[in-house]
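A single chain comes next, written as structure tokens; it is the form predicted on its own.
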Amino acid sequence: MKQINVAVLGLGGMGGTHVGAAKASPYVNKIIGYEPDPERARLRGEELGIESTADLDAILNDPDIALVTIAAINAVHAEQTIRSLRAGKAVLCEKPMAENLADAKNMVAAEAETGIFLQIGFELHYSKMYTTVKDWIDAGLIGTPVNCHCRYYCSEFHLKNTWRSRSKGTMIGEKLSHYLDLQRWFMGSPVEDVFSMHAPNAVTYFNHPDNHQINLRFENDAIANLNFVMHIGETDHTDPLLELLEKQSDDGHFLQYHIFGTKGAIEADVFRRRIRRWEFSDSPKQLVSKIVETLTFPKEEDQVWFHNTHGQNVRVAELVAKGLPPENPATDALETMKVGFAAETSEREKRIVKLSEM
């Protein structure tokens, strides 16, 4: 079996997660961790029990280095990732790309010129609530999916004077980017048309709106809805004695999907852990539906269920040593970036947006 080394940028929570799957990949060598501050890799590196440094040249000059794992703040991905491409590197990056669309579209670019495996990390495709839903979808179980909404209403826990709450960009890319996806993957139709609005914020010291209703409507004439509220939900202050789900599924805290088609229906919903699936049948008095499945999962099994970052970066580091291309194409990736640029696009200019205009 062939190993790699693998490179880490950016060691902050979610980094932690990277050098985490890293560590669980039978394909993965040796790992090295970068932080821009010299102490702070430092520190970093001896918390997760890897090597760091704050030299990002040192990383991309080292030929044994194969994969580099971008798990930076927003603001940098598009530069590191086109710098580790151009260095030979394969990458996965965290999504939103980048922080607007030209330099998304220069990622891109520079994948096609390198020729380098480049995935950005849109790991609910790798979620196995997800993935079950896509594969009812695709054997024709609700038959042509026409209308699907998803309903995401959260309480506010990216904190004060965090870069996520000074951040230029908006919610729609750091967060709901994988929402719109979703919608895209199953819908199965390119997006046309977007109409997004939002609110004034109840959470005042965040530099961008904190809640969004995005429309969409696909080439096929399909369409979707995204709704999305950062207040709602109650707070949550870690209680030993409450299973979080449990608590957050009565509390104003909402993650659901509901797909509509012509033959059936499918509700995904994250926090009653548990999928659905309708029928509908003809009679001589009306359309009858009828739950015909029924999937729940076990909270030890959430992350796998529903944000399975772990298995998609070690299923990314089994691609590379592979020498195989990404199972989640850049360009589609693009894609969804675009339908949230318009978006922010909609809010500003209050108008639809035709995503040729992206």
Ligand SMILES: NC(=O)c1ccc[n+]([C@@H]2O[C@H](COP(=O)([O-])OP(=O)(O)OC[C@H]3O[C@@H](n4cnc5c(N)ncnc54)[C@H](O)[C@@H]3O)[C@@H](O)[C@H]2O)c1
Contents of the next structure:
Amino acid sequence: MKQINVAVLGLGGMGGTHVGAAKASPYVNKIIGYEPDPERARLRGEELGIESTADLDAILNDPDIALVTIAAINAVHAEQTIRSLRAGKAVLCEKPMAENLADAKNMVAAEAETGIFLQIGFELHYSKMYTTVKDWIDAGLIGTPVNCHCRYYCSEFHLKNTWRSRSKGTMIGEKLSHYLDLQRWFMGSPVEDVFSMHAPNAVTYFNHPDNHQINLRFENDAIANLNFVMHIGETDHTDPLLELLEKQSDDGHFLQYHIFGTKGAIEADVFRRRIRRWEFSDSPKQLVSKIVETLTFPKEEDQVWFHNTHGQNVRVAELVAKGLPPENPATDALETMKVGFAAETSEREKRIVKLSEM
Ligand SMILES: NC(=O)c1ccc[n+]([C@@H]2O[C@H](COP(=O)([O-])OP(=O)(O)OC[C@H]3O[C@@H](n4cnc5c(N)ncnc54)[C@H](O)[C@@H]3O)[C@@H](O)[C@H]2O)c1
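Go ahead and give the structure of the form predicted together with the ligand, now that the form predicted on its own is out.
All chains and molecules follow, beginning with the one already shown.
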């Protein structure tokens, strides 16, 4: 079995997850971490049990490193991706691709120019809750999906004076890009129009709106809506004994998808650890709707069902070691980024934005 060396750029919370996945992969030989500040590089390297450096050029010039995974702050994603691709490294870069559309387009252009592997970390494509929904849709179990609602209400977790609350990017890129990406994936038709609104902030120290209603119309005339508020869910006081999902299931947190089709519907409910499927049938009296499938899962499986970054990264290491192409193309991730930037334009200019404008 061919093994590769992997560099992880950015050793914060998500960098730790990337390192954990690289350690778990049988396709990975050696891992090196990067942080720009030498003291932080040393400290995080020690904590994560890996070699680390503050010298990015040393990583990019090392011919033995085949894969760079980027878990740094959003502002540097584009630059680090493009430099890594040009240095001949395969790249897995966290979402959002970049803080502006021009940079995201430059990343895809660098992939085309170099012909090297680039995948973006929309890891919900590897999370069982959503792959199950996608499988049900692809099997035709709900007919043609015509309407999709995502409602996401959560507690404030960007915190004061962090790169997230000060970011030049927005909540749409940092957070909602996942959920816009899923809506595109589920509906399976290109987005044509975007109309989005945001209301005045509840969290005054954010450099970006904290509540959005994003409406999409797809080429096949299906529609979708994403409704997001970041402040109603009760604040988590990080009690280690707290069973978080149980608490959040009825304290204002809400993350639920409904996909309505011509022959049935699907509901995916994160805080209830549950997916359900309805089937519609005809009868002499009326259209009949019945819940025909319900899946639940234990908390031990949360990571695999909800946010399977680990599984995604393990798989990407395998793809790169075997010389296989990305499973989730960066060109597709760019379409999601366009939808997000179209929503921002729509909010700013208070009008419907055609995706073809982006
Ligand atoms: N896929 C997901 O569900 C998911 C979840 C969380 C975070 N993320 C993404 O992962 C990235 C990191 O988020 P996080 O939660 O780990 O944040 P974090 O604040 O915990 O970590 C960010 C790290 O980047 C480091 N950093 C700063 N400048 C850098 C540079 N120039 N080069 C390399 N590192 C640099 C910081 O020192 C810090 O250690 C973000 O892009 C975020 O959007 C994705």
